[in-house]
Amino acid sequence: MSRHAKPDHPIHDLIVRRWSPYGFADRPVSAEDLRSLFEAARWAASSYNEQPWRFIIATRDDPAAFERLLGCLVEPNQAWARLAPVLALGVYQKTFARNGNDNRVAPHDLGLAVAQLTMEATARGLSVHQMAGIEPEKAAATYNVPDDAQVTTAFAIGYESAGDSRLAEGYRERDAAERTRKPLNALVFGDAFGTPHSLFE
């Protein structure tokens, strides 16, 4: 089954091909590719060019480091993420370096950086699976994350292997399930929140 999106309107092929597998092939990601993925994240837009995102990464090439980061995920995510060759934590700085004020859009900017990383990964034949299921306090303690930074998400990077027999059946079923999205008229509003814009009625 193709994992490509089925958009209602034309979109870039990278977006069509992007998806979040649970199954990852037993194949390392090259250092060159990893550098380019995080370079793509580095060039994301951010409020006042603050670049509040920070990343902590580990690869299976270093088993001790990999297990350390894996242990910061909730157990259901550990079950499949242990098969990925690369794991990362997404962190954001809570305040602006220029004045110490609260940066309320820092989580948004972290998300944009990861989105750019994900598109670069897709262009290189890699997949990224993002996770909310982490233990933020454990991660912060494990990596000495300062109080003005927040561990928020995690993601796995690798070559997809949908239907991987090493995965529990439930995860294989999710990888095979049809991809769906809410219609645009439920997401894009005009005169009032909840009222579709006329473009999408």
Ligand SMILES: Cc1cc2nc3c(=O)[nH]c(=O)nc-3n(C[C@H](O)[C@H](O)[C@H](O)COP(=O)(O)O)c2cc1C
Contents of the next structure:
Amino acid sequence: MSRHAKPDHPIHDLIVRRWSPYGFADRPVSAEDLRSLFEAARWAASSYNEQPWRFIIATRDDPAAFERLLGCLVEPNQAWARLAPVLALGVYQKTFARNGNDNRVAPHDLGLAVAQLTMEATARGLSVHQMAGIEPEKAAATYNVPDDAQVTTAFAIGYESAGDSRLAEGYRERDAAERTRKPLNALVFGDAFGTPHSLFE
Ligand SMILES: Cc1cc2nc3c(=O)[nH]c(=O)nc-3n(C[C@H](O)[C@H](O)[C@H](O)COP(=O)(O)O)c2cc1C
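Structure of the form predicted in complex with this ligand (previous: the form predicted on its own):
Complete assembly follows, chain above in first position.
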């Protein structure tokens, strides 16, 4: 079954093809591909060009490093993410380097950088599965993350293997579940919050 998006309006093929698998093939990601993925993140837009995103990564070919990062995920995410060849934590700097002021939109910028990384991954036949389910304090302690940085998310990178037989039952089902989205008239407003813009009525 195709996991591709079924858009109501035409969109780029990369966006159609991106989805978040639970099953990952037992196949490493090349160093070249990994460098390009983080290069794509690096070139994201950010408020005042602060580039507040930081990443901590581990690959399965370094088992000790991989277990260390895996241990920063909540157990339900560990169950499937341990099959992925690469894991990463997404971190943002909370304040602007130039004046120490609070950077209210730093989480937005981190998300944008991960979105670019995800699209670069899709273009290379790779998949990314992002996670909110982490233990931020444990991750901060494990990696000596300073107080002005916030560990926010994790993501797994690898070659999709939907419904992989090594996956626990529930996750195989999730890899086959229908992908749904809210309609645009519930998302894009005009005169007031909640009132669809006329383009989307
Ligand atoms: C910020 C963020 C946090 C997420 N957290 C989790 C998570 O902890 N565990 C999980 O299994 N999936 C997680 N997901 C994946 C979402 O469930 C998934 O993106 C959503 O269901 C839409 O599916 P799709 O990405 O295949 O379109 C997360 C996604 C994002 C963007």
